[in-house]
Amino acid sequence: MSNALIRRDNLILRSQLLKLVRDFFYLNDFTEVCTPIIVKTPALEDHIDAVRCNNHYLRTSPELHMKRLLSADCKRIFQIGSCFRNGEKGRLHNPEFSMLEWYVAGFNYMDILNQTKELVRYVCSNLLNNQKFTYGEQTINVGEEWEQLTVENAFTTFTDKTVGEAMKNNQFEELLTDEIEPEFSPDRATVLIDFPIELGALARASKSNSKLAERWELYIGGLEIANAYSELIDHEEQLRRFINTAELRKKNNREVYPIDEDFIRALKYGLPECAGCALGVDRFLMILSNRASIDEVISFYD
């Protein structure tokens, strides 16, 4: 099959996927929203760099603006749209990519995990007529119970370092990518849960252990597909974290973005207890269409 025909098939599949995603959220009483793509203040995160657009930036995610809507009493919202990150290019990365992001007032990170399971199974059942599909040489069944393990258990089981040692030696991402992720069950979804609080810049600390963030990541077919957490709603704590991140970025010679004062004011006004999830549409499409590279699913022409 020619590349043009493959790309056409992927465009059709993407359209069907997006329709099913929207159907799922409409059936669950969500409101679809659109927030700015060009922003004055990207979210301050340790290792995510924004793309400049004149004297503004292209958004790295819609998170801060969507949380402002939650503070204005929007309770169940979702958005599908383009996001941009500078310097990210490879088999699994592109500077422009499609993100699905949603938030639910009254939810925590476990509630949003259960909803993510429903979404993934709904899409697969209706798009592929099956919750079982092939990716590479592996058959994956998202209808089976999802594997779940804590970050601490993953490090002690699959590496010779504790999480604390990995963080101290700046080896967290290296060990996660090289030694832990290849050990995930290849035939079902895996949820890596309860990250160190240092790796949850906008996440709420666990009520049972303040050193952990109520955060999880979803892997399917060895690819990270989604990231979710219970949202931090304390405006003073969020401001403190932004200031710390700004200092770290300055130390690492990264551009330091202004603090989003409008977002901090929204938190101060009152963000309800809530949780949110960001899911990479392109990677999800890669898996469902059995493609090896993100380039195969994001554009029609070479």
Second form
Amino acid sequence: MSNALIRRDNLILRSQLLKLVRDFFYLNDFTEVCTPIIVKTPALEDHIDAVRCNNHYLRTSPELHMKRLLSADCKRIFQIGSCFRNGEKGRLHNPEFSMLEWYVAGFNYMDILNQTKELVRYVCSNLLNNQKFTYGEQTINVGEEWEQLTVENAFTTFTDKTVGEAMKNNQFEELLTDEIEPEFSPDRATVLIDFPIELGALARASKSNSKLAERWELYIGGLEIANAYSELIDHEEQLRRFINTAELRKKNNREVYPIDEDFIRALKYGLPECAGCALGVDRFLMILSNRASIDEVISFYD
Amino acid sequence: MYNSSDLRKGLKIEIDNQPWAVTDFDFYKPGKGQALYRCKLKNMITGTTMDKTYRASDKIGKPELEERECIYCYEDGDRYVFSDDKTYEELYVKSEILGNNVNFLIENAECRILLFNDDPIDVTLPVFIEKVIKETEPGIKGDTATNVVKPATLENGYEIQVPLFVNEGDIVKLDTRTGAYVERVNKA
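Next up, the form predicted together with the partner chain, please; the one we just looked at was the form predicted alone.
Now the complete complex, all chains and molecules, led by this one.
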């Protein structure tokens, strides 16, 4: 790849997309926020590595700071900005990528799913003048009812393992990408819902089944576009999970980040019941502009 | 040992005592799950290919590979003898390693030999070599414009396709990567 290919068409499309996203959130009474990009410690997650920046880190997501704003009585907030993940480079990954993240007090994961549908349809209708568009060999209509599958059903339907067996054999990711994702309806959006609790370090457990996290992932055109959950608001539970994650990272010889005490303190002070969603802007742009690879929608890529 | 994060296109790895080259590579990470490193691999000895996915925690073997500059010396039964350019040590290469390259060996040609655990597994010849045409139908004078070709045999019995104007005794240049005629160097 020659460096610094500037794709003018995509820059313009990105600009239009960002404007529409802002329009949507301003119309829905949101406040746009900016939280630190250089952070003392990134969120502790099993499989996300941060880029170091002197004795600090670049944020892997704005989640912890945005939740601190919620505990300071901000009720509807959104942010668009760069996030950084060490070592993630591939057709759908770049170590620096653009994230849209928003939180709503009083929402659960299903409420924010409905809002995500509105957002995606609003953007497509205004950007493409159509809810129907072509991505690769697929014609997708995001105006059609979105396919909804629980993780448990997806495993029993499309693989010869239950989700529990897959987790135990350390095959969750492989079966998900090799056997489940290709089975999603090609002509509409798909939502994979109710993940094992181990895969939702900051998500609330389901009220009916404590082994499940109230979390979903949105796929459009086979690409994972967004991730959302009902937020965990219990500070003791959150601290326990951070400690577990730190131990797991240590066991796997990965850098162990300090626990974000300010975040735990904010939960203790009081985070309202809320839900949040993170949407990959670059991947969204990929499907809207029918591009196969993330480097085609990033302005300066090397 | 390599870590999964070292994987990239062109890396050479070892699996079950065999050297494999990564011919295609993609990093993929679903959701908050662990990373998958998807590779297309080609066996550097047999040429067979396979797909393999590594996870973040995997350790991958590093093959003991060495490349040496050598001079081709002579044929000895079904082995071919090369001499290391620096140490003058003799290296023996079996004919099955050379494959079709056997037909393009020229004494004193500078070659590169790839060794895996000290055994030669691949020989790279000079890209262009010159060979004498031993046998072909008489040339047709003046026909240099058309793409029509005819068979011609080299001194070692290897048959190539040459343009109609080429005659017996002519010296021609061949591309060892494809075995194809490139141009006539010298008229007989």
